[in-house]
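Here's a solo chain for you in structure tokens, the form predicted alone.
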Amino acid sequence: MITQQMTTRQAAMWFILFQLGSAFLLLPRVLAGTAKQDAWLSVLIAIGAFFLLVPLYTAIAKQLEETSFSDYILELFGRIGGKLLLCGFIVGYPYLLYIIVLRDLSDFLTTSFITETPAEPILVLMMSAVIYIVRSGAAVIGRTVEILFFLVMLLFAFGYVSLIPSAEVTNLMPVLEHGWNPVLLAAFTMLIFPYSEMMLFLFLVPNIRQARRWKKAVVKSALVSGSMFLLMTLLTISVLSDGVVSNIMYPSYFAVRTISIGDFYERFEVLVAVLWYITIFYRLSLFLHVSVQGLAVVLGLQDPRPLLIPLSLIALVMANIIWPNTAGYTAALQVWPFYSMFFGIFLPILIWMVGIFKRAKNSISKEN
């Protein structure tokens, strides 16, 4: 299958949206649940802590050359161990989150927006689109982010500009209440979720062609995703307070719930619902994308392509069962940082390691 060219522009785009996702309705109430007012110093500090793992990203998408990262992972730790471990990553990382956020979208649709509507609908028609643009190649991605990309950002602007008149600074005080503990944590954990899914970028180094311009649109995205966290969680507690906030599923929506000026001006926890489910629609795409990449690989196909109707409703029987209720998601929740923390840092560490062994090594050959 040939390789669909992305611009850098439309690569810190795609990134974005991808980053806002399930981050947009979450990440407040968990960073707020550990580091209560001071939530918005674990932002800053979260994004503070992942321009340290950009050098290590940069250094494994610099030895992908022109190989993909699949490739490049069958090159390092052979043909049978790399399948093996590329296998594992695969269903163990991207693919296990493609199944949770399909999970998101079902929970949050038919609890907060159409309470009456069953999940199932929703979720194939989401997949559909979703395999459809995936079929359609990195490049088709790229094109309709440029389309819809702006549209987010005027729907965020007037979602949560509009609760500027209604924020109250002493709910944001006092600072540190707690110490530096809770903050540290509730940044470690805003570190692995998102941030370091930024790991799976590497798949789309070819389709950027270089290193330096795949490192800009990380550090582009990464900069305008943790700005517009960082401004949306100080609003969200300085309307609701740390105490609301930690204790309601989705307290980006609900603090939008809250706008009334005039009593026309209001009702704009619709936007956000179109909000999240078009950055939810970039998140689901990046993850199938790279699944049917990996897979193809593993199973040997020249066209990943046949892959994305299976892998998709495997995912739409697992998303039902995945856990069996809000209080399992909660425990979930609680894990995951340490689990994901495995693939996006610890996994990354060891490529990177390897490929400078493997390079020392064939120089040390040629040599002789």
Contents of the next structure:
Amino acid sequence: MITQQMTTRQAAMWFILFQLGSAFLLLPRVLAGTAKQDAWLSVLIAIGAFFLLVPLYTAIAKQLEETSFSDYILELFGRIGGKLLLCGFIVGYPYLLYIIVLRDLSDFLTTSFITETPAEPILVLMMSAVIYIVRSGAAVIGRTVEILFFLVMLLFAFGYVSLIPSAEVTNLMPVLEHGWNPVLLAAFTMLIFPYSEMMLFLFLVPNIRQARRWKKAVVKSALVSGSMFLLMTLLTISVLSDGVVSNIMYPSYFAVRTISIGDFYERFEVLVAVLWYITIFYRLSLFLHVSVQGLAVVLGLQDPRPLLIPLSLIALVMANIIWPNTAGYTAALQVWPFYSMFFGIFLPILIWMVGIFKRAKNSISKEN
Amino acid sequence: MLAPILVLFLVAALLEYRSLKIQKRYREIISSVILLAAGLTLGILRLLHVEIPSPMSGIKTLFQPISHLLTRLLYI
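Given the form predicted alone above, what does the protein look like in the form predicted together with its partner chain?
What follows is the whole complex; the chain from before opens it.
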């Protein structure tokens, strides 16, 4: 299969929507649960810490040169070892995330939006769109993202700029009431979810062609999504206060519900739901894209597309049993960063070091 | 609600296999059929209300100690 090309601009837009994804609704609660009113400080620290990870990812992207990430793993760890590692990675990270994000989608829609509809039809409708776009390839995703990106930004501006009149700065005071520790813990959570998931973008390096352009897309997208998170956290906490934010499941959705200017300008939460639906779509399509590409290499297939339907079917069934209820979800969310850390931080470090070692060994054998 | 969805996926997959068979992509068909069979089995088990263990519970038992440790360390 020929790798389809994307421009840097399309890639950056895709990455931004990917990061906004589930974090857009869940992050304020997760952050405010630990860092209270200082959650906005954790956002700043997390973005700062992410820029320390960018050189690591870029170094791997440079090592890749023309090969794809999955082929590179096979090259580094041998055929059998590489396939085992790649299979474990795909099932344990992008595919598991695909299942979790599907559950996120049905949880949100069935609890706060379309409460009468069962989860399966919602998921099947979403999945058919995701399967279709992943079948069409990265170039098509890039072109659709250029249209929908501006819609998302417009909806975001509508929803959150309207919150500014009801924001109260006193809700953000006192700064650092409980010291730095809770702030750092919350920043760590945010660095792992959603930022270290950026390591999956390494699978897209061949589509963007050059490591330099790839880095540009990653840095741009982290800056834009980071400032959106900052604005959103600041506004949600200053409107609702940290006590409320840490107790509601979807605070950024709830905050927009409180907008009411002159009994006329109100009920903007539907816009937020639409915004979230679009971002989740791009999140799911990246996870599915990476999962099929990786598994096709593991199974030695030329065409990854026949895997789309069976993998989505398994994900649909698993999405309903991944956790029993919202309480199970909250418990899982506390443990998740520690699990995700292995794939987002430790695995790239391992690949980078093995890559350097291999290259040094190759250059020595060439000299002899 | 799950039963018609399983049928829907099966039909979609069968349609795809027909075009793959013309292209003689047998490796693709076999791996896809195995995964599809796994998915259908999971779906049928769920229709019969058999308890399927969640992968998340394994992760939780493995990583809960680290999470508790770090939380306690940072709060003291």
